[in-house]
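Read the single chain below, which is given as structure tokens and is the form predicted on its own.
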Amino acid sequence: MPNKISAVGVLTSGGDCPGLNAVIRAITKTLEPEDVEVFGFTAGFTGLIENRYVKLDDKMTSGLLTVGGTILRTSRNKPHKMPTADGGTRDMTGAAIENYHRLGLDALICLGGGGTQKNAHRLMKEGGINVITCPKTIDNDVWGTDVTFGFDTGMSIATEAIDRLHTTASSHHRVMVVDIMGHNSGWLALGAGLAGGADVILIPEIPYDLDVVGRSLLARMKRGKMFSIVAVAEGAHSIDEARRIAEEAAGEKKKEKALKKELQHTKEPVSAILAEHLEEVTGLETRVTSLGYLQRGGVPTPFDRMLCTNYGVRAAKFALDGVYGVMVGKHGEDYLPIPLDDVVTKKRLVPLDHPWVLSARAVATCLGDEIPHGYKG
């Protein structure tokens, strides 16, 4: 049997995301009644540094369910470069240390997407403190878990903008490029366009080329469709940018790092580069849409209530049950401790045969690759 516990702390790090509050809100009536004192850092890691938190009760946590956003606030702050008034870093890994053994928690489950769980996993390695972790962002590519809680809302609210722009691109015969998230992994613009019929999906998983795109919207004319939607996600590259990234690199490291880098210079401008050379190759007024943080904001969908609530569960059992340094990762219906170790050396990606990816195809979607099957000939 695991000792009993009487002390843990919640803390919500990264970017805001649908579902927070929900998970806050398992969490805390999950261990209330086992006279757990909840303990919720504002402003992600920042709070632990500073020492600065509220106490969380059945009370503070009722209605959370489905009120977006987090009551905790967040922040990008890591205990190992936390800003200085002169602009440059400090580590402050001591003090967040510290200030976990003062309050006396047995455990810290932090919420968040892939720099949370790096940073989580750098305070379980050097203080020796126990960490647990729920997988948060709308990219959805934390590894190690079927699904990020905050996805299917930001997918539902870039198919909904989807569902919107194809009145205005049919009534105008126009093609409208979308902006979507999703930092360097496609699955958003992906699931979006693919729920919202989108004629081009570009993800950074499969570098594009603008020749094959505009001759896809091309093929669409000749078959009379006068209109077309492009999903683009913030981090699609076209072929030649992926060579010139890759002979560039060298070593996987290096190569994320100059990624990463290339893609900070090259996100704003790719709407725009592609919007000019599509209404130049097919002669459609083409405009641009990004939807931006628009993505993150509001209230989660039925889906996500569900799913962050069986994560709060979870990690509360977790704890309860002293099963530390891991994901809660969800599998089928199960939800499974994924160790951090493996957690943080990979990025969920999507497959180039995913299912999503294969049935894209067979509806004639382009996905910059090639020109559709249905459009050949």
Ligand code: F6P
Contents of the next structure:
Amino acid sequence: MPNKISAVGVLTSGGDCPGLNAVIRAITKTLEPEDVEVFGFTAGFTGLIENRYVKLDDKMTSGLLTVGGTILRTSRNKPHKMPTADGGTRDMTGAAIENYHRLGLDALICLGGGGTQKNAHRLMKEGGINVITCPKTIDNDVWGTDVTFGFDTGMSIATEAIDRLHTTASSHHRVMVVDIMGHNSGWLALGAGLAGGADVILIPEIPYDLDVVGRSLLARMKRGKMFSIVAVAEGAHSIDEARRIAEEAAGEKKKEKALKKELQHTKEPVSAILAEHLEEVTGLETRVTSLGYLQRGGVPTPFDRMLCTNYGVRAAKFALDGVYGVMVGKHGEDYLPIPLDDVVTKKRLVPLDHPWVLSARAVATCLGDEIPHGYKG
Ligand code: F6P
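What about the form predicted in complex with this ligand, after the form predicted on its own?
Next comes the full complex, and the chain you just saw is listed first.
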């Protein structure tokens, strides 16, 4: 029989997304009837380090199911690298651990993406804190779960944007390049591109050949398709860039990651490079729409509301049952405790044989590496 718990901390960390409040609501509604106090730390791990929190109860969380963002606010701060006034960083892990024990917490539930999983894992290893996490991000790149919460809403927003771009592209006989978030993964661009019927979808997992993209659009034009939609993930890069990174990194994963990050910050946005080239090659006017933070705003979809409620309830149940050091992972209809030791060592990128990739190719979508079948010749 697990020990009776009396107090649990909750925090939201990393990029926000619709659904965070729905998880907070589910956790609180599940724990309050069990006489468990819920401490909501503000601004991610910063709140835990600075002992800033609000007490969460049914009154505080009622009506949150459909409210975007997070009532606790968030930050990207890491306990072991907290920003200091002089522009440096300081390890404040000790303060986090001290406050956790001072408040008499039995567990800490962290809602976040890959970075948050790592921060929670570090607090567990270095401070023996009982952590439970839920996988949050519109990028859908957290390993150990079928889908992260926030992804469905982000994909719905991006899909609706592509739907709207279709009508204006066809009215003007234009090429519309739509820049979609996703950090270093292509799930959001691939999902929205497929759902929105984009003619080209470029993702980081499949380095693109500018010439192939141009020739695909020309092939469409030969068949009378005088407008095109190009969905491009913000982390997409060309074959040449991929080759340079591979050569410079020489197989060192850490160096490859650093080079990709540097590339993302130094080069012109991939959407701009594409637009310039495609206008030149096709002779069609080309315009860029960057969806940016629209993909992280507003009301969560019904799917995400369901997902968030399940994630939150399961995280609370794990706390009640003394199941710690885990992330709640959705596997089919089950929500399982996935060891954080496993989660933090992997990223979940789009497999090249994923059904979404195969379907995109089957419906003659150009993925940047070859001219779609049916357009060849
Ligand atoms: O991780 C979610 C995300 O929206 C990414 O898709 C994007 O690259 C990043 O956050 C933007 O970070 P910030 O909100 O710090 O600008």
